[in-house]
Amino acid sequence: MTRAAGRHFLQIPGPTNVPDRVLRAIDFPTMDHRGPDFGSLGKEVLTGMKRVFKTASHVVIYPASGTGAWEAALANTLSPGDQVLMYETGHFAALWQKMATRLGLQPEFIAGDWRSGADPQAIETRLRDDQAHRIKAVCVVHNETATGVVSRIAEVRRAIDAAKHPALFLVDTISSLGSIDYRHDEWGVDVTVGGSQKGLMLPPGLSFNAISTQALAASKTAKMPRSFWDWGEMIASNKDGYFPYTPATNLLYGLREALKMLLEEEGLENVFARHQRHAEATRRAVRAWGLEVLAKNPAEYSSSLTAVLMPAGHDADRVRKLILENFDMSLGTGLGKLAGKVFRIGHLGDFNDLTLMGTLSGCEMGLELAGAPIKREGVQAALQYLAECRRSPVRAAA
């Protein structure tokens, strides 16, 4: 086999690169998950995650992928046959809808174009029509990982309130948590779903539910079968920092280290500004190449990733293949309806200006190798923007 020199550039929108210090923390000797030291660890990470979600209420941590947290959100709050209003923002919204169907719920899917976020007005209109309040929950993906589009969660909450509808509000933040500003309490979300492998800079294996008082009350009467996902047992054990079953102990070591980096050393607001800066630099590169960002509305641009739309007749997967073979860099593939039409640049997690420039350079060279009709100006456009941000921090934060 031929050895590829240098580091592999993992620039998919998750799992992201895991910082060395987080890997070293995960490498600590496994402790007794019933002993006193573990109780301290459990309390520390649960408190830290409340700060990440910006909630004063309960957060539970599962040893699972984000898909598990999806199921936990539905299973704890709903009963078989309940109607659920969901919005088609992309591939992952469609997967959540498929899960709801398989669990015996009745999801209603508001159709979307995969280039826009959830439409608050459409949600309000549908809820106003539901005079009998048969819809028990509204489910929205905050940052659609397949498209690079962000839904305006605070506006969706206002739409639910304007309709005077009692439906619970469930939100997926798997690819936005720790990368894009999110406010569980302030935005009136009832259940927020998260995962460890993106903005939190950990390997896959931890998932989260942030739970409002209303959602917890609903869980007392919800009749969906649940055991592993049950909030009640988790919350009771978590009071003392423990779990009702064996947790992912070593990943929790890593989570403690990642929370220290995000909350204490860099600060969440600085983390969000950094992601915004890299996202804007990427979009400027895409436009300078003469290509199109998939997201249509600037108010819905993602700071976690950028989906790049290839011109007709050019296969995005061929571009990705050439970039991997020639430059040892992985980019995200197009999913579902977007297969072969887009490639996705992940710019989230433990990521800096030089990593971004290496990423964009690999993209530019790969696009040229693929014969894509681009201008060789994308890298320079990103460089110029990043230099302007360094000279004028106020502009970078705008």
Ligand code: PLP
Second form
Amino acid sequence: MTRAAGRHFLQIPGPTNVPDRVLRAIDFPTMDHRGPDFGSLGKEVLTGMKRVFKTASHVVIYPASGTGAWEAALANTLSPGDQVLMYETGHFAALWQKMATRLGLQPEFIAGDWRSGADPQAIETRLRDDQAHRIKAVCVVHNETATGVVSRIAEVRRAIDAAKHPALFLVDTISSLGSIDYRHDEWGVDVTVGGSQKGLMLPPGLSFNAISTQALAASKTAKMPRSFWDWGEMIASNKDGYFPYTPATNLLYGLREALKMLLEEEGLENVFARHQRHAEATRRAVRAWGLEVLAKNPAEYSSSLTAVLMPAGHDADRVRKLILENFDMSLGTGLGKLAGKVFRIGHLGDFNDLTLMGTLSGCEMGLELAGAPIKREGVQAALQYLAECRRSPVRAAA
Ligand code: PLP
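Right, and the form predicted together with this ligand of this protein, after the form predicted alone?
Let's see the whole complex now, leading with the same chain.
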């Protein structure tokens, strides 16, 4: 194997690049998770995560990938055979739906075009039809990582309320938490699902549920079998900062450091503005190449990733392969029915203007090498936008 000089560009939409200081925080002797010092670490990260979710209610942390927190959200709130209303935003929504079926629930999937977010009107109409209130939960993916499309969660909440329906509202924020504005309490979400490996700038291995009072009440009567995922024991131990089983201690050291960076040093609102700026610069590059952004509606553009549609007859995976071989950069592949049709540029996590320009340069060179019919103007368009943002910071927040 030949050595690749310089740092690998990990520009998939998560896992993202882990900052050196977070890696250093993790690289510390593991402590006794039942000893006297652990409780203060536990309390600190649980309090910090409430600020990230924007909730005054409970947050639990699992030593698991995001899929685990998906299962926890369903298993704690529902009973076998319950109907759930899910929305087909893309590959990850489809995986959550598959999980619901496997767990013995009855998911109903509102069909989507994989280029748009969940339609609040369609959800309202379906819930109004459900006079008997058989639907027990509405599940939506906030940021569909397969498509780069954001669903309007506050509007979905209003749709549920307008239908006067008691269903719980479950939202996946795995690729938006810490990158795109999200408000668990204000938006009336009952369970929010999160993961460590994207906006939180940590390695994979932690996942989260933020839990409303209504969701907690539902968990007392919900009959899905659960043990590892059970909120009851977790919340009881968390009161003093401890866990009912062995937590991922070193990842919690990393989480403490990442929370310091996001909440104290940069500030969440600045983090969101930075992601917006990089997403807009990326979309300008895509258009200047003469290519199309997969997301259809500007109000639903994702700030954490951009899916780029390749022209017919040009394989997106061939472009990704050439970019990896020539420039040592990983980009996201097309998932599910988008395989070969799109590549995804991750611009989330520990990411700045120059990381973006390196990323877009790699894309432009790779597209050219692949013989894609592009104009060599994308990098220039992004540079120009980033420079304008520096001259007039109001633009950056626009
Ligand atoms: N939901 C979304 C939106 C995701 O992007 C992912 C993973 O990328 C998952 C769920 C599954 O999470 P994990 O792969 O961490 O289990």
